[in-house]
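Shown here is one chain on its own, the form predicted on its own, set out as structure tokens.
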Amino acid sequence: MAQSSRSGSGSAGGLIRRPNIIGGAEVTGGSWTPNINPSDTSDVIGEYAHASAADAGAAVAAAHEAFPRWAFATPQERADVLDRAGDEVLRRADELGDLLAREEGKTLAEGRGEVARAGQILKFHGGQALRNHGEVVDSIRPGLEVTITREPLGVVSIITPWNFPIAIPAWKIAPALAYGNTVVFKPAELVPGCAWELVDILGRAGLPDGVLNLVMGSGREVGPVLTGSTQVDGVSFTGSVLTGEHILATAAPQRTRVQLEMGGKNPLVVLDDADLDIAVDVALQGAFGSTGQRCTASSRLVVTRGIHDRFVAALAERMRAWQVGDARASGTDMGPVVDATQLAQDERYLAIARDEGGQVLGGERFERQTSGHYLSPALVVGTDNTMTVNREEVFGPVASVVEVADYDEALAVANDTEFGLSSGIVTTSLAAASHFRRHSGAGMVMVNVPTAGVDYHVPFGGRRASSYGPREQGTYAREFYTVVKTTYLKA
């Protein structure tokens, strides 16, 4: 494990390079990883820090090591800390915004407004840190007082999924360390710099040395230390269900608490009565912003009979007008698929599509003034909800229609699947919005509003193969990153 004192940064031949950090210091490892611009492959945004086994192991004992003092810090302390770190975030909203769209492909806008929103979840948690309550309750034993406390978890791994390289690692880190936890902090290998920039800024607005490491790179080399130490009390993930499985079969032996958000197949029913400018906004917003890359994104578009031609000619010629290219360039409304990987498997998913019978409008592969992974938004229609582009996730700029008879139908339809974390249903009728919320299978729902949007003070999850454990975000986070202590006392 080779080591630096703290600076903040370094840089080889004028190429930034980025360490990990791990117990306050900075640690190279013994390779390096390019931050590649999806936008424009000969960009590099820099390099990072490629993590062993043996430095993921160092920063769960560091985590360890740093336990106790921040357990028993003042909450104060631990709101004074994030509500600084929040405020810097905010201020540097421009300045990491543009860092986010450079290495994720978010389009600007987007990326500032991510940055926003975890500035926002910094401070929310910050005040979280002083609303710790517990309850004090009578006995029914006479003489005898009853508390009900919530004491921190412990060490915490956090491993975190490319989509949103800010937010997500926002609303898991502030709520942890309002609590008291330490954490060792993993994000995804193809987005490495907002996860730096995050980490910094943290540390420089107070915390102590080993209460928050970052450890950078491949997954496969980390992830068992992180995921199976028994000096890691909780592990907190979020990525493919394929991952999340093999996370919470590691973690039972040594019965860690595990919270894993993983994948969606997310429908929008859109009825007769729905008004069709609101129907093809929100759908188009829902299954094509941020390149569709979002769990919660509008995937299936299940449309009755009545408004199903109508409706898909006017997205279809919403999806012409959409500009997509250079995530950072003025007038773009899509920005690129984030990497080459994830190109071939949108291609891989159209082309299934294909043989299975659908008709893809639009996903077309394209070139640009730079080199990057660039394609048009995809519409798949003429399916039925047993074809492959409707079972499994894509994750990408690719939607597909189901025409059906009558809400009856749309609603089975839209509950026929593995997963069940967000669903949505344009219409006016006030009775079918109120019954959907009600029988969707989902954990969230929306009404004539996109499927993809969640504000940062209330729960985020679903049901199903879409979640396991506690709810992320706002109030809910506390049942994750806590324990309770029930204590009997007599005066």
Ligand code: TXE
The other form holds:
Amino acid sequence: MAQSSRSGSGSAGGLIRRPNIIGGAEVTGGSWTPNINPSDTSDVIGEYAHASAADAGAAVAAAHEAFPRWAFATPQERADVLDRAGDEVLRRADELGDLLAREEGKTLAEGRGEVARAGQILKFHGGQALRNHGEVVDSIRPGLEVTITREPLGVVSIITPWNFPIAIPAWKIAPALAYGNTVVFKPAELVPGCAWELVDILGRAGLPDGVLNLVMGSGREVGPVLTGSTQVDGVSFTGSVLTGEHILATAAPQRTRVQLEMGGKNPLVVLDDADLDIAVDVALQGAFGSTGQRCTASSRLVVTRGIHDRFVAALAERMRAWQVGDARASGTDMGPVVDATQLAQDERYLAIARDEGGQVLGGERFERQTSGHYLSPALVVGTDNTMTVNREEVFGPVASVVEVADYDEALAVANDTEFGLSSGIVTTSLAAASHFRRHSGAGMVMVNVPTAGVDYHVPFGGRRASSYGPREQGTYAREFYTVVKTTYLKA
Ligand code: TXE
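How about the form predicted together with the ligand, since we already have the form predicted on its own?
Every chain and every other molecule in the complex is listed next, the one we just looked at coming first.
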């Protein structure tokens, strides 16, 4: 492990090289991982240091050492750092949005939008640092004063997926820092670029050394240290169900607090009385925005009989008109799939859907001028809710349609899933919308808007296999990142 003080960047033969950041120092482990553009696999964005388990151990130790200083920093200091970092992220939204589109494959508009959201999240939690209010309660005993206060949890490991390379890190790191925790952050292997920039920005905004540490490496290698160390007090993870369950089991023996955001199989119900244009637009954006690679994607379209054929025909036509191509090219509606492994997974699910009797519209692989992981949006029609494509998360531009008789059946099908992240309904009936809101088994319910696309100042999360632990985002984020202290004081 080679160490140097922070210089901000390096290069090798014109290629940018980014180190891990541990205890405020740049640390290079000796091996580097190329960051590849999924729209053009000959385009290497840069090389990123590959962290070892020893690096992860050093990062945990650095966070542990930095904790007392940051835990007792003034709310003003924490607020100022987050606010300054938010300003820089917002100022650089075009540049960072371009980097995001280049490393993950979202369109430029989606990339810029995600970066702007990350900036707003940082600024929101800067404000929250100043609002960590406690309570004063009258004691049942005379002469006693009872106060209830919130203290930081401690050292937090933050482990993020590739599908939101800057927003998910921001919505975990910002509240962690706001409430006085120190952090070891491990981004997904596929998207170290935005992660590195975010950590660099927060460092230059004034974070003391060791408060935020970055280890870029494989989950299998560094994960056990980040989730199994007795010096780690909390783990916040977003990713697959399998990895989430593994992390929970690894953290449990140390009684480490765990927060998991995992998959979804989100239903969008379309009723006969829906405005067809709105229904199609909501389905298109919800299912295929960000190439369908969102945990909140509308992957099950549950459509009542009276509108089914018109809805399918109109949606298929809009899908055909969508431009799929280089994420950074103007006019692109949908970028590529993130990598070859994910593309193979998407195609495998399409093959299973065909085998089980579904009819696939679209879902074709094709080449553009550059070699990228291109797949046209796919709609699987003629499915029922027991089919694999309706039970398991595909995590790609694949949605299926389940035809149902009426609202009651639609609600039953919508709730018949092991997941419970997001759900939606398109209807002009206030009664149906209100009933659905109360009876949906999801953590987030959308009426006449896509199942994906959320505000940053309100809670985010689901039920059952989708989530574990307290909610993320908004004021609710405080629950995970703080511990409660009750004090009895006799003057
Ligand atoms: O996820 P993982 P991957 C689903 C989606 C996708 C599949 C695999 O179906 O195809 O998961 O994607 C880290 N200890 N979702 O491989 O493995 C890993 O390095 C600690 C849905 O990206 O869950 C990365 O930083 N950490 C999901 C993060 O966990 C470990 C979003 C997520 O990786 C680890 C992403 C370990 N043992 C994928 N193993 C959604 N619904 O939002 C891996 N990691």
